[in-house]
Structures are given as structure tokens and as C-alpha cells.
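Shown here is one chain on its own, the form predicted on its own, set out as C-alpha cells.
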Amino acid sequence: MAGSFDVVVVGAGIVGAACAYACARRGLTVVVLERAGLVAGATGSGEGNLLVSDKLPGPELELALFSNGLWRRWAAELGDRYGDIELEAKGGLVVTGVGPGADGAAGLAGLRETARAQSAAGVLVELLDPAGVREREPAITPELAGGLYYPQDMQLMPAKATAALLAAARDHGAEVRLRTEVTGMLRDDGRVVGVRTGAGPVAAGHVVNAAGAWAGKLAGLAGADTPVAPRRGFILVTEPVPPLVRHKVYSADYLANVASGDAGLQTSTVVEGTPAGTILIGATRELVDFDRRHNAEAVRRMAQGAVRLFPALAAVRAMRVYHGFRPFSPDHLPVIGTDPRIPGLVHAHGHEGAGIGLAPATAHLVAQVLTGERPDLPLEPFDPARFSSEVETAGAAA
């Protein structure tokens, strides 16, 4: 048997490979087995987000917040020896009275009424007026209401902080195989005990699933059967101008696509720059499986919102276009921690579009139960087993 550990990690993401670096640094003995290259996945297909802004009161909230401390000491610890991952603390900006038929007071009421309840979550909100939005970001429209300003919001470099935390968890001692797919369970007496892969098996005490969009068919291979399906989005990328966009802006309505399940297109206005210059343009969501083919549509759509917001950018040129597929759940919350149903698989997954803002919480979780540690956040919320057991409380009320 091709070596025997104490963690195999399916899946070199971020939130493998913070999984990964979390674990090891434990001292526990981890080995990542990625199907593809690196950042293959949606952590390629990433803006970098770590997001407070977008989420309401509740436990991804607090596992947010919670993140968003771990990956300001993290960036700092993996600075110093393994490069820039490229952190930056410039802070989210939520807008609305944007587009045709914007109902702006509307609007900026219920921003209000977000930012009151997320203040007593802990959130640091700042309300503004249209001269406060204009004063933060002065090429943004002037058609709007207002907006709200979160200072936690921050961005990374999803590549950069993911080959950190790899490198980082080597030198603790972990191994990374990449194209190396896991196509089955090693049991014995209905526990996990390792894996089957192209090259042999793998035995191990845990076997962690954080394969992001593929996590769904993992758990199948498990008999764990968990409904997190791909979500496509698109992202176009301008080429380089002189600093334009001073935050992640967006408008109001992403909010509500965030928290929507319908597998229809759905667009929203998300603009934000980066340090080489290029600014990124989203945000769509498509429930369309695998489906790797080209959608104008949602192109499309993705431009006009960008250039209503920010109208200097009807003159910059488009560089490209790209696709990813976001983890989808359908209650909206991840997927963490050991499955009741089968002994020695743990969940790291499901987090849609905020896997990498939630990935050092979800990494520190799966560590601590790993190593017998009471978690520092209650994970009943996350608990893998609660698709299924709906679904045996349906059938037994039918």
C-alpha cells in the first residue's frame, strides 16, 4: 500500500491546502491528492474575495469573521518565508439606485436595515450618501442613492496564497501528489480507512473531502450522498489601467443572488482592481452541472452592469473571459466536519462562491477535530448529515 497517514486531503484548493497547512502544523502526518494541476479548480477561477459584507447574521457570518482574523495572521506568517500572497485590507462597497428602474430609496432601506443587523453580529458597517460613495470611489456613477462601507473586507491572490499554504504544510511535513484521482474508498468494517487512486491505494486514519465543486461526487464514492452540485460563473478581465476602482464595489442585488437557489442565469454588478492593473468584472450564477461552454448572455450582461457603474470602463478594452465552478449547497451554508454516517470521512466544502474567504476557519475546524480539540465555533450548522436526514424526515411524514 503506497504509504499510510494520519490525514489524506482530496483536493489541492485552497481550502485543501489550508486543510493541509492547518493539520500538519498539528503534527499530524498529511498527504494532498490533487485530480488535475494546481489551482485547477474554482480557486483558479477566483476574484480573492474574503468577504464579510455579503452575509447576514449566522453561522457563516461568524465563520467569516472568524476567518477573516486567521487569514491576517496567516498572510503574515506565510509573507515572511513564502512570498506575497498579495493581501489587501482595501475594504467593500455595496451600492444601490444603480441601472434602469432602480428604486433607489427602496434600496438604500434595505441596506439599512442589512447594516443594522450586521453591526450586532459584529460586523464594522459605515452607512454613506451619495457624496460619501463618490468620496470613496470617484469615477463611480452618480446615479445612486448610496451605499455601505465595510472595512473588513479584504482580497488576496487565490494562486499565490494557495501554493503558500502548500509549500508551508510540505514543511511540516506533508506530501502533495498532483494528478492523482481518487476513484474510491478504502473501508474496513464501514469505516474509511484511505483511499483508491490511479496509482495505488493510500491508507489513512481520516480521509478529508475538500474536493470544492467534485465534492458531491467524492462523498458518493463514500455511500455519503451530499447535494453539492457545480455553480457556474463567469468573470471578464479588462486590461491594465491606471488605478480606476478603489474597492470591491457592488451593487445591491448580489446579495439576493448570493442567497438564491434558482439554477437560472442570474447577474450582478461586482467590479474591483488589482495590484497588476486589471480590473475583474462579475458576478454570474448558472446550476448548469459541468457545462463548460461559452455563455454571451451572461457576458454580456456583465459589461453593461460594469460600465453603468463605473463609465470609464465603456473605454477599456476587455482581455479575456473565464469560467469556474463554485461548490453549491443548497441551504447556502458549507460543509464541515466528520459525517455521522460514515466513520473517518470529514467534509471541508460546499462553500459556493466564498471558499476562499472561508477557508482557514473551515482548515482550523477540520484540525481541531481531527486532533480531539473542542472546536472554537459550533458545527451542528455545517453538519454534513443534515441533507439526509430532511430527506428521511420527509419520507417518514409522507
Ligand SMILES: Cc1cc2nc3c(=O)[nH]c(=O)nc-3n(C[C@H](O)[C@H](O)[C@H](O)COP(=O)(O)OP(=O)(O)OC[C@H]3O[C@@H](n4cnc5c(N)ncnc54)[C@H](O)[C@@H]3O)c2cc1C
Contents of the next structure:
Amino acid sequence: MAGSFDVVVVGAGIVGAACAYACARRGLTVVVLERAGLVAGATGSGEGNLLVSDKLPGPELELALFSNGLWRRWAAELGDRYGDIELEAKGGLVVTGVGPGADGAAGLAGLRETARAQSAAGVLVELLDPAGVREREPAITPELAGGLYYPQDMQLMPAKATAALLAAARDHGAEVRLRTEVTGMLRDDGRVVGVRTGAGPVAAGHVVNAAGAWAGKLAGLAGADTPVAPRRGFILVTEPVPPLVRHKVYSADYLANVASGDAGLQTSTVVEGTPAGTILIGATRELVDFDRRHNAEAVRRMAQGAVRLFPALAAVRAMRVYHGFRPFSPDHLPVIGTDPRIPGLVHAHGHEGAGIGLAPATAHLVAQVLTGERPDLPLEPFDPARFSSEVETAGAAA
Ligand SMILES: Cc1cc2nc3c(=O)[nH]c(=O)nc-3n(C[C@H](O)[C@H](O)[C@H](O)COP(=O)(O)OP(=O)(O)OC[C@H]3O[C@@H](n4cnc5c(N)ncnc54)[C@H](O)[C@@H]3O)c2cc1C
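Switching forms now, from the form predicted on its own to the form predicted in complex with the ligand, please provide the structure.
The complete assembly is shown below, putting the previous chain first.
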């Protein structure tokens, strides 16, 4: 047996790294098992936005607000000991009525309603007229109806944050084993008591499923039905330019795309700068399984939308395009907590396009569950068994 731990975390994306950090600093013995290298999954594709602006009142917004505070605390705790995670509290800007022909009045009415609801739920939000928007973003098109400003929205560099969390977890005694694929679960009288890997079995009190878009497959090894699916997204990256975009800026239809479960191509305009000077342009969403082929139409629409929002981008060259697979959950809520069907199995996945933002709160709740503390947020909305009450029987040692 290759060791025995309180917790095996499967997956070294941002959620697995955050779980390892939150558990190890509470004194649990932790090993992270990752079949590839660091940030081999969606985390390596994420823009790194930590948003409250794109969530309506409900459990996900509560998780986001909680995470927002934790990211600030964790960034201070990590300091610069593990490298700069590039946390920028730069704020977000949602705009409406962009371009000729857009229905600005309807867009503004929608934004007002969103702001009213979010504000009642604790989000800081400010309604801006076109002059107010241009004061915050001088290079934005003058052809818009108005916008909302969200001072709590932040951004960080996901790969650096993941590496920093894993390094800090190691300092608290955690082990990280890369190129170690989990291929089965160890079972004892129905309880998950560890995992099988190519390098031998690893015993553990609990197995945390942080396998991102592959979480359904991993849960299946334990006989748990978890309908998490990959939702593909492309990002267009420009050459580095002098500061042009100050905030995370996106069009209001992004909110509808995030909330939709439509399998077809959905695009909305999302633009933001990075400390390196590149500009990241998104966003697309498609349920096409793990299809890694290029989609020229998706990229064309993103580029057009970005130029409509920031006309100066027409003269900026695109440097590369990449894609990733968001872990999509059918009801748009993550899957967090112990599996009531399978003792020993704990879930931490299904965050779709918000896993970087929601990682700290998820990890905090997982650590609270594993140490027997009362969770700071209700876990019922994230119940792993909410999609199905059926448990397929897995072999005693699958
Ligand atoms: C284009 C794009 C932009 C995005 N932008 C943002 C953003 O701005 N803000 C935000 O919050 N979110 C964003 N997201 C979403 C975010 O990237 C994800 O929600 C988040 O990264 C999920 O992290 P994770 O750790 O759960 O999964 P992943 O990062 O996918 O990690 C899962 C890991 O598990 C490993 N694994 C799987 N199966 C096994 C196994 N059997 N054994 C061992 N290891 C295994 C995989 O190799 C992988 O490394 C974006 C996503 C995309 C695609």
C-alpha cells in the first residue's frame, strides 16, 4: 500500500489544490493524485476571474461572496512566499445597448433589475450612465446605453494560484503525486477507503473527487451517478499592448449564456487585460463532449464582439487561441460535500465557468465536513445525490 492518509484528493486543478491547502492546514494528512501535470484540466484554460457580478441571488452567489473574502485572506496568507498569484481587485463592468440597433432601454431596465436583486443579496453594485462607463473605461465604444460596476470582482492567474496553494499545502505536510492516475476505488463493506493507481493502492479515510470535467467518470468508479459534463470554451489572446482595458468588461447577454443549458454554440463578449499586457477575449460555451477541434465560427464571433466593445482592438493582432472544458452541472450549481450514497466519497466539482472563483469556499466547506465542523454555508443546494437517488453497485474493490 503506497501510504495511508486522512484524505486523497483526486485532481490537481485549482479546486483540488484549494482542498489540499484547506485540509492540510487543519492538520489532516493529505495526498493529491493527478494523472497529468499541474493545471492539465480546465484550470489551465481559465481567465482567472473571481466574479460576483455574473451571479443572481441564490446559493452560488453566497458561495461566490464567501469565496471573494477567502481569496483575499488566502492571498495575504500565501504572501509572496510561493510566487505572485497576480491577484488584482480591479472590478467588473457589465455593459448593455452596445452598437447600433441594440435595444438600450430594455437592456438598462434589465440591468436595473439585476442590480436591485444583487444589492439586496449583499453585492456592491453601481449603475452607470454612458459617461460613467467611459470614465471607468476610456477606450470603450461610445455607442452603449449604460452599465453596472462591481468593485468586488477580481482576477488572478489560475496556474500560479494553483501552484502556490499546492506548495503551501506541502508546507503543511501534504504530498503531491503527479502522473498518477486513479483507476479504481478501494472499498470495504460499501465504504470508499482509498484508491487504486498505476503505482499501487493508496488508503485513505476519505477520497475527494476534484476531477473537474472528469468528475462523473471518477464518481462512476465508486458507483455514484454524477452527471457532470464538459462544456467547451475558447479564449482568444492578443499580443501584449499598452494598458487599454482596465476592468473585466462584458456584455449583459453573458449572464443569459452562463445560465443557459443549451448544447449549441453560445457566445457573448468578454474582454479583459492581464498584467502581462495581453488581452483575453471570450467567451463561448458548447456541450460537445471532449471535442478538441477548432471552431472558427466561435472565434470569429468573439473577435467581432470584442472589436465592437473596444474599437481599438481592430488594430491589435491575435496571438493564440486555446480551449478548455468547464465542468458543467445540469442545474448550474456545483457538487460539494459527502456523498450520502457512498460513505468515504466527498465531491468538489461541477463549478462550470466559476471554479477558480469558487475554489476557496468549496475547499473550506470540504475541510469543515472532513473535520466534523459545522459548515459555514448550507450544503443542501450542492448535495451530490440531488440528481439521482440510485446507486449502482460497484465491486468490493473496483
Ligand atoms: C475558457 C475558460 C475560461 C474560464 N474562465 C474562468 C474564470 O475566469 N473564472 C473562473 O472562476 N472559472 C473560469 N473557468 C472555469 C474554471 O476553469 C473551472 O471551473 C475550474 O478550473 C475547475 O477546476 P477543477 O480543479 O475542478 O478542474 P480541472 O482544472 O479540470 O482539474 C481536474 C484535474 O483532475 C485530473 N484528473 C481527472 N481524472 C483523474 C484521475 N482519474 N486520476 C487523477 N487525476 C485526474 C485532471 O487531469 C485535471 O488536472 C473557465 C473555463 C474555461 C474552459
